[in-house]
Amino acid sequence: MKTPTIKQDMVVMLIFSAVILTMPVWLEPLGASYPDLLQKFAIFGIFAVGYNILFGLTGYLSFGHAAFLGIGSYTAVWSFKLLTMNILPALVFSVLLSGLFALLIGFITLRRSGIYFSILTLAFAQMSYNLAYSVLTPITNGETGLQLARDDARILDRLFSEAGEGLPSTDFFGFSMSGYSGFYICAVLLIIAFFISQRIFHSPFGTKLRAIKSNQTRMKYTGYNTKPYLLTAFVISGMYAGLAGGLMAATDPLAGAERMQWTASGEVVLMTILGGVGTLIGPMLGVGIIKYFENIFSALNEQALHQAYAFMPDWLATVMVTLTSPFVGEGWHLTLGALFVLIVIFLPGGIMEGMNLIKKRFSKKEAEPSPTEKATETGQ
Amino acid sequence: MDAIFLQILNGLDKGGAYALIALGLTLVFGTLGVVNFAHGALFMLGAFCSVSFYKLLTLSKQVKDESITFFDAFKEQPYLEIWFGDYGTTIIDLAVPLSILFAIPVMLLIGLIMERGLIRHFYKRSHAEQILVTFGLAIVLQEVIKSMFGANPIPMPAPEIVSGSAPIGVLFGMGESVVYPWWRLIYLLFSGIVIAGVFAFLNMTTYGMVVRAGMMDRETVGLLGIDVERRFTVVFGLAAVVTGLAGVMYAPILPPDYHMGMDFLVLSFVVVVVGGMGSLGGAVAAGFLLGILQSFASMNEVKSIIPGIDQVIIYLVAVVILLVRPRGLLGRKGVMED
């Protein structure tokens, strides 16, 4: 594989900052350039740019990464409740929990490959679920959530300001987190996170982690000890994850249990497989695609089906509901998983595979006729 | 001494199911060489199909409720009641066990259907993408059922005469007040009667016979003329039985709800890894062992000593289990070791 040099990485970075930060505008004929949806769009891209660091370089496939996430947005709220309200405490906090936890659990998981990698990180996600439920109530307030109170001891912030009326809300040094304020903060973390990506994919380690990927008995036959790659990669995609759980919590100061079931992670999976296993931007564009489709097709229902087949004859336009009502709304995660389904089937790798194939079909066209369409031409 | 049997009873009606659930799963990955996550929603389609066949028992229509006379009103009265009166009232009652006989064409036909038309072409891709698509294919299927039957649990009653609890101390001679419920008896005897058929199937039929020199040595098979593929194709569907009678049998036990699949599948999951990936023996003896530890772990005297343990004791096994003994309790030498 050519590696890119630095001046091509750098143009990347500069369009991918150039556009993440122009979204708000070029999102807006699309609906979708409301400041929630968008810090979605940057939180989750977080998570799966990590997640791709581990999937996408090493194969290893782990169903455990939502323990991450709801690790830092466990540790950013309890940072609101007892130091501050900003956000930089909490975000460092989570970062550096998620990632011990991560050295933890990938010290031990890490031992096995292939599906008993897979189910060991299942076990850990189900047995953090099932704690943060049960025994660790007092942590985690079990169903209710962990959430900020008035009465919160917030130490850092009573040493400036007495507190105020009703619930504080989180900010940055100033720069509220919700609105679009919110946003930028999310989308220039996302960019940071998505240099350090780059840099991690072009770099000797990456390069390293791609070999574990394709041949890992080949790789400890060239005398190279894969535990320490692996296991570095398995933390800082941890990270990744504490650092899109700590935002979550940082958007919205609430914290669930829900969100460290395996099925929660089953989700980042599916992100980036969508976008594309192993590519830089592939995960991005399954974020994108998935939380705007999921916003867009949540919210529709029967009546505005009907206005949408309204140009068509009426009897069509009923079979059309029928046919397509079940995947709407409430039925959301149905074309979630039948797409799922097609693209592990049909497009392996993803968009970024069909996008390839497409160009690579258009430039062939042009630089010379293909062997099918030589045969016609000589058959004429 | 009371309270420690009941719990070796509890421990084993709970490794009934997983051992189903887990045998169906062992069997697929065993022959087919297939990780199937939509092993759970099999098993949540079973009990579904209980459901369904119950609702299907007592469709009925609208009738005059002669025993108000002051103004017309009306009850619904299942069909069978008005075509066969008390006997009918029967039938409705034994809906569950009834069922069985429902669910094992629909499961099979299930089973056939989804090795033909997905599983068959992933044979030779990874382990990660079969994890993958199966996945995607659970999800479907539990929002098919989500969308069809809601997403709230649908309580399926025992038959009455069973619905009681049996006073199984006295068998035992522990006095009349150690009872435990017939279904869970039922259930067990049930679970044992399956787990006895399968094997019985693989061990003393030719057929079975092909089937575990498969599990051995797939291409050899191929080669000696005998056609592995529909062999398998069977295998996957007795699978998909095994696995939906299981759901079956547990919806008096556990109402059925949509989701149920996937709490199911991990725990299976890790039921086969303790007991060794494409070991059927393992899987059986696994999901008993398991099924006893747990109920250990959830007595009171011994969560007052390690809270929690009864919410983490099955992932903690296996987590040990798979680091010390990779290959499970029972696994195979050369069966997937990495």
Contents of the next structure:
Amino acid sequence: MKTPTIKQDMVVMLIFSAVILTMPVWLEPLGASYPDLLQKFAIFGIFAVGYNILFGLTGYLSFGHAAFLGIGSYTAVWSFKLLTMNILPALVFSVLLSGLFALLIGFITLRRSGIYFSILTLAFAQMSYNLAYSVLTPITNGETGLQLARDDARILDRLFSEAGEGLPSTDFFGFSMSGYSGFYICAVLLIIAFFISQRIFHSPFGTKLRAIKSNQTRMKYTGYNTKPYLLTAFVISGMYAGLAGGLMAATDPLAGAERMQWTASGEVVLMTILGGVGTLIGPMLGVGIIKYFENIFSALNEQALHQAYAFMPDWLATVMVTLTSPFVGEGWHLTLGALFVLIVIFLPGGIMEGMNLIKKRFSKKEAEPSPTEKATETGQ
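Based on the form predicted in complex with the partner chain presented above, generate the structure block for the form predicted on its own.
Just this one chain is shown here; partners and other molecules are left out.
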């Protein structure tokens, strides 16, 4: 595979940054420009981009990354309770602690590969969920979830100001984590995360990870010890998940055990596969589709469908509403499932494969000479 040049990488970064930072503008016609949803796009984008470093480059399918998501959330909330409402220490601790747990879990699970590795990561995630839900209730507050309280210590904050009447809100040096300012903070972190991922993909380290995915046995025969590379990728991926979990707590200061359920791990797998495993942009496309379906498509009801089909005759509009209503609203999972089946069957490489096919088709058309040129070339 030809490695892109630095200039090509910079062009991709500029385009990616422009697209992310202008999301409130171009998502407005789609009804998805409100801050809470934009924050979800950015946070789950970080989660998926980090997961793709492990799954996309090494081929190791983990069903346990929700554990690091939950660890990041719990760590961030404890930072808010004990130190300060500024998100910087919370995010640093979330990344470091998630990386530490990823090192421990990866050291054990990477002794196996294939389906056995996947089952081991799933087991660790479920163990983490059950520990957070019941055993570690003094730390996690069990099923109620860890929340802020007015009488929390917040040592650093109390050194410089007195506690107010209500609960304080999270901020980044005065910039609130709610509203559009919160989205842009998450967006900048997503751009940084994407840049780091891009550097990993196009580095010698990334090349070695792809070689492991292609043929790990052959790598071992050439003298490479593959375990340190796999463990490093696992830890980096876990740190990305921890950052995403910390941002979840920063935008909504609550940490619950449900973030550690296997369904959260399964969701990021679907995002990566839907967009394109092993591609830089693919996971972001998967995040956008799934979160749009979950938050916008699921809100459609029969009244909205009647408005959409208002240009049709009444009898035809009624028929169309009857036919499409099972696929929207509460039935959005059915539509997403059908889309996922079609992608897996016809585009195993995800949406990015489809985009590449379209690009090649147009490139071939542009490259084909016209009949006049053909005649000139053949001397006719």
